[in-house]
Amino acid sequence: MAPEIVTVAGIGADGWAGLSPLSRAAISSAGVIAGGPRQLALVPAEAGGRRVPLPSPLRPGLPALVGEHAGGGLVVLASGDPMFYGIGATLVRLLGAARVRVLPHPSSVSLAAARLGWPLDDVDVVSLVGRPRELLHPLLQPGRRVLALVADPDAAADVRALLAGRGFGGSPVTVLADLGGPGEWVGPAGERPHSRLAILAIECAVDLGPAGPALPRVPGLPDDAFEHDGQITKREVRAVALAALVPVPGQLLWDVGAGSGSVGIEWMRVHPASRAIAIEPRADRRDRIARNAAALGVPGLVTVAGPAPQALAGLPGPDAVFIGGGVTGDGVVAACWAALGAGGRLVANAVTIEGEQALAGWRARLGGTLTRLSVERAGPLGGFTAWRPALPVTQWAVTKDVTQEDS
């Protein structure tokens, strides 16, 4: 017997009048209509069958909702496009695409772009609905346009404060609220209170000149972009390490002995889907990592307490591992290598002779490349300028192939 199909119908603030004939027909013939109070109120009483609220919390309650009602012709209502930060995507992940029929409606982002005359292919979009506002940080670049979905009447004030703190206080912020509905309003932030259903349109204008607050997405942020106590993989070495780690969107990095968290943070800044776990035994450094992650726009960075290899037990399997220190520690490299699957990358740094010898031994056993990195910076010497060398760093980089999975 074919599995029951769950229909997800997008609906806008214009309600029933704005629906396509296909969506109206699906809702009208539904045995059960599930949705939030706002969506359910937009459907005429005579359309469809029984109304049920969406569970709260949503994700844990969805299996029971589907199990109870899918056999009776279940239609789930969603705001706008169900596959754009919506319940349609959640249901597809839960049930598989074959069991979900999606009937989209224009998203609020599409409506906002239409009202503003902004080409969507040249706009960055972020959802701050139930998510930290710090996610804006990587998108704040001179001259860029950003659309931020919000669900808080104070969101505009909070975002303007964040912009000012980053040197973008002069950026125009436009509120677009209740788009498509009878109460639609578009105007400057702060002109009047806005509803919970809103988008903030930000035109990034810097206060400090074009070189002021810009923080690039490419690896190699300045060291002073991070709060640290000296335990930080320096800028030039960090850029080389990240190039060897190959940050693929959606993949997971273990940053072992994370210190300031700089490598894991830069890994996550490459793409919003990138994930990282920072393993750090010291509580003060874990607190510092969390502050750095929020300030640099990746508040989703996970920190784990404890020393390696003990703290690695039970963690999700990584796609890449960076060991910034501790390569001479008992079992650290072995545990990290064992956790990687085929295609996984491991990069380890050492500054001591003992650490360098350990890396040479691992290279002899597992292959890969050894690179010694020497960096010199110009500094004052009396009334002159001289080069001051930093400690050289030996870096081992290796990719695991299928023949090494059990090694």
Ligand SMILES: C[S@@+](CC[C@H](N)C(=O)[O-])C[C@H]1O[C@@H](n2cnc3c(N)ncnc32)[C@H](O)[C@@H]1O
The other form holds:
Amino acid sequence: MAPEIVTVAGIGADGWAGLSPLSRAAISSAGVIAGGPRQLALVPAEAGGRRVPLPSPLRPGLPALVGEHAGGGLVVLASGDPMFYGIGATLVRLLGAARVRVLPHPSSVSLAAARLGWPLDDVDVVSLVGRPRELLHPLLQPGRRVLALVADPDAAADVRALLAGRGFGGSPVTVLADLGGPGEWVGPAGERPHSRLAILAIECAVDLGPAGPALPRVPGLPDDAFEHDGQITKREVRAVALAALVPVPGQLLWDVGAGSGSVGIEWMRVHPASRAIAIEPRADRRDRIARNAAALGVPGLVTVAGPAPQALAGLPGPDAVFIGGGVTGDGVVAACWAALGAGGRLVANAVTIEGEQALAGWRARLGGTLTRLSVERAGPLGGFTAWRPALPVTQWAVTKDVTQEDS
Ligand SMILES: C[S@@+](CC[C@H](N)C(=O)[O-])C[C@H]1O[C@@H](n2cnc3c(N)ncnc32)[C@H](O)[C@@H]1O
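Moving on from the form predicted alone, please list the structure of the form predicted in complex with the named molecule.
What follows is the entire complex, opening with the chain shown before.
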């Protein structure tokens, strides 16, 4: 017997009147309607069958809800578009797309775009619901428009403070609260307190004045964008390393010997789905990494204490590994290489002759390219200007192929 289909119907603050005929028919003929109290209250008493609350906590309770009620014609109510940060996406992950019928409703973001006259295809969207405000940082780019979903009354004030701290204090912020409902309010942030459920529409200022220019998302941020103690992979070398690491959105990087965290942070800034783990033995540097990650908009960067290779045990397998410290350490490169699957990239830097010799040995065994990067920056010399060379960096970059998968 084919497994039963579960229907997920989106419903907005305009309730029953705002539903499509298809959604009304599905809910009316449901044996069981599951939803949060707010959504269940929007459905007339005579429509559909038995009402059941959604389990709390939601995810662990969903299999039992579906197991108990799917055979009886289950309709789950979602707020707005079920596939946009909604329970529809959760159910599809649990049951597979073939078992879930989704009946969408305009999301709050669609309603906001409609009220503002902003084309959605030219807007960046971020959810700050239960997530750090710092996620906004990478989206703050001159002239860009951002819609931020929030769920607490302090959000507008916090976001304006965050904008000011980055030089974007002149950016107009509009609050769109309780969209689609009788209490809908759209107005400038700060004009009056806003309700819990709101969208903040940010028009990023173009001219950042003395704070400019904005920080790009292309790797190679200036060194002083990071708090550091001198142990930082310099901007030019970092940009080359990240290019060789190939930061594919959604993939996981191990940043081994993370120092200030700059490589992992730049890897994650490329795309919101990108993930990184910073492995660093020194506690003061791990604290600094966390501060840098928050300030640069990637608070999800994970830090792991301890030296490699011991600290690597049990970590989720990486798609790419950067070794910024420890190439001469026993088993460090071997453990990083072994953790990669086919297609995985490894980039290792060394500044000492011993480190360089170790990398030359690895290249002889495994292939890849060795590159020597020398950067000189002009600086004052008396009343003149002279080149000041930084220590040259030897960089080994290699991609694992299928024939090396078990090495
Ligand atoms: C040159 S710094 C790395 C700089 C870093 N890529 C950045 O941009 O901030 C080298 C770091 O490697 C760390 N380290 C040295 N040996 C290590 C090992 N075996 N495992 C993990 N980290 C190590 C040091 O504590 C130091 O913070």
